[in-house]
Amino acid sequence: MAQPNWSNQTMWTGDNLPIMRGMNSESVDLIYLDPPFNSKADYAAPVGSMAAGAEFKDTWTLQDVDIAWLDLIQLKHPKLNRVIDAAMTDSDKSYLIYMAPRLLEMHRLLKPTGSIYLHCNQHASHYLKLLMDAVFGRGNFLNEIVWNYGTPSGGRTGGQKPVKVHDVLLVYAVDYGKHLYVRQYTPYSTEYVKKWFRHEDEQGRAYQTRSRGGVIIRQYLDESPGMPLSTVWSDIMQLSSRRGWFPTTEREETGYPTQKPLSLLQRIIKASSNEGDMVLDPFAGCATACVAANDLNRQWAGIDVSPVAFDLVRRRIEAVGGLFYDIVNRKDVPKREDLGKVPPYNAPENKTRLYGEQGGECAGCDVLFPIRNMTIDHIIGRKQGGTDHIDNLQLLCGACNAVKGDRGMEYLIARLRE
């Protein structure tokens, strides 16, 4: 396993795909992501809030570049291609094409003991489950957690259908059985304590009786950790509510349109990481996962397209007495350090090997050319996180190479379709 090729407490500003491509493999212990849900809505933080200026569109339309991406996925990841091809609408297909390469990178970044929590809702959870099955394998599916964040009251009660009060967390391991899980408990309810811990000993300690191997024993309330955590979490309320045994305060709210409570992220991080582990949130938003990781003595990194995320994480950590000035903001693409010694991309041996693998055909237009008329080129451009490793190289004819330039291969495919 490689060490992270970045420092602790780093917030990147930019597209997460090229940034993740530049990160070392097997360098992350836990990933939490709360990506767009394909909700067909646009979001913006209110003026005057801490998150003012943060906004994103969750509307997806199928474009030529999406089809080009699909061609690339079809070549190397046929399982993913079948899932995307099953999408019912062009919007769904475009959304899945966006998510697929990012999930592939997240799988590469996780250690064998690592886990991933994908936060989603009814708009895309069914498609994302299939996508995750294709990337991580069905055998590595751990659980579908239902986060019941509220009650069916107020404005939610309108409409001719049951009231929505939950999101879903899809949880996968890289390697089932090797993954880390720290058992969590929730407090017993008052009703449960009253019903079961109804006895008291001479010192006034509440207990219940249980049979263990035919012997009656006492289970004391003050020695019991609580109820083992289940797959339905109904004790953590959304930030606009004030109920639940994890209370929230107005000071926690930043105004970010899809902000999640700290208690939710703290539970996830406690369950699937140890102190000192690296936590990554590639859709950081208002940086709740990063703040929670910092509070729990984990290392962390976040990525978001909006520069507001960096400002928010510094302000939120400062508000609880953290060293906000240690937080690093980067806008570059990191350079992988886990590939060993890689020869220059234009080394003669690379050209000879690629010419044989491609059968003398240009990887763009599929026309047969002499080797002298071919140019070594990157499939994923360096600016997009592509490396000089042979797996990221191809041969193009002069015309295709001129069209593609320093962009990714998906750009050339889209242009050749015109």
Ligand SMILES: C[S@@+](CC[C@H](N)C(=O)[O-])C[C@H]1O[C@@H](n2cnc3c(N)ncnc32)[C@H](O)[C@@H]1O
Contents of the next structure:
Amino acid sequence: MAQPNWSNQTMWTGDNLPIMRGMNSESVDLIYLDPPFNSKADYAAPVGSMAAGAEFKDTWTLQDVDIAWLDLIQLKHPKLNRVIDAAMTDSDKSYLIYMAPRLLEMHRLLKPTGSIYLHCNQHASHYLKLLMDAVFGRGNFLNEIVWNYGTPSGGRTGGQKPVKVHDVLLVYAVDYGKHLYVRQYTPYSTEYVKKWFRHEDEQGRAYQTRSRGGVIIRQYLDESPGMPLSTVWSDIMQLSSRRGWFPTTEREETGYPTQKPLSLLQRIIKASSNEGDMVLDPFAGCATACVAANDLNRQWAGIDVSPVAFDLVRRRIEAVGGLFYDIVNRKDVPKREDLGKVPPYNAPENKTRLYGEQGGECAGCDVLFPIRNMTIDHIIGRKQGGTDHIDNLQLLCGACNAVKGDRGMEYLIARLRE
Ligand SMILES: C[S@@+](CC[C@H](N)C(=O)[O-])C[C@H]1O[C@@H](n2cnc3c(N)ncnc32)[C@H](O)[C@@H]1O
Ligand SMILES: [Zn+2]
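Alt. form predicted together with the ligand, vs. the form predicted on its own above:
Below, the chain from earlier opens the complete complex, with every other chain and molecule after it.
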């Protein structure tokens, strides 16, 4: 398994796609992502809050995404393409085209023992489930978690429909059975204790009786771990609903729109990683997952297009520390170090192999050319994090190569369609 080609406590500022492309395969233990949901809302942090200046757009049109991505997905990932085709509106479609290549990278980055929690809601969860099935495989679906973050009260209750009080977490393993799961427990409810731990021994300790292999044993309440964690989480409240009602530290309340509670992330991290493991949040926001990972002695990396994320993670972590934390802010696309000895991209053996694989056709215009008229080209441009590995190479005819230049393949495909 590869080592990460970045240091612990790194927050990248930039688009997560090229950055993830430059990260080593199988170098991450746990990914939590809370992407934009296609909610048709634009979020902005209140001016004056710790997160002021952060905003992101959550409405999608086909102009927003490189539509030519679709051609690449059609070519290399027919299952994903079927899912994207099933989208009902252009807006859903563009959202899925945006998510698909990012999920493919996340799958590549995870170790075989790793898992991924995709945080979403009713706007896109059903489409994302299909996308995740296509990328991770249905057999690796662990569960859908319902995060019930509040009660149907207050401002939520106005609509002509049942009141929404939950988000969804889609949880997948890379390889079901090999994945890590550390059992978690929640405290028993008073009713449960009253109903089941009915007996008391001579010292006044509550217990229930159980049959183990035909023998009746006592299970003491004070020795019981609690309720095994289920798929419905109702004990963690949404931050905005806590505001003004419960005392919270400034560290918890950054004012970042869509901020998630630390306790939610702590639970996920405890259930699916060990101390020292690497946790990645590619849509870090105000870096809740990174802060929680740091608290729990995990390594972490975060990525967000908003530069506010770096400032927030540093301030949030330093607020509790008093220690010196060496948090790195990077804006570059990392260079993969896990590809072994890769021959130079223009090595003759690459050319011969690609010519055979492409059956002599140019990968752009599909016309047959003799090998001497073909040039080796990077499918994903090097500036976008593409590597010199043969998987990222193709042969183009002179004309196609001239049009494409050092841009991504999507540019050439778009131009060929004109
Ligand atoms: C729903 S918020 C995440 C909130 C986060 N879980 C927290 O607790 O603060 C989604 C984040 O994704 C970021 N984002 C959107 N597109 C991105 C991209 N292509 N690359 C990196 N970050 C992106 C936005 O700036 C926003 O901060
Ligand atoms: Zn061509």
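Rigid core: the largest C-alpha set superposing within 1.5 Å between the two forms. Everything numeric in this text was worked out from a predicted model, so none of it was measured. Numbering follows the first chain given and starts at 1.
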{"item": "Option at the hinge, rigid-body rotation between the two forms, list Gly137, Leu339, Leu393, Leu221", "value": "Leu339"}
{"item": "Hinge rotation between the two forms - smaller rigid part turning relative to the larger, in degrees", "value": "10"}
{"item": "For Phe369, CA displacement between the two forms after the core is overlaid, in Å", "value": "4.4"}
{"item": "Ala402 CA shift between the two forms in angstrom, with the core used for superposition", "value": "3.5"}
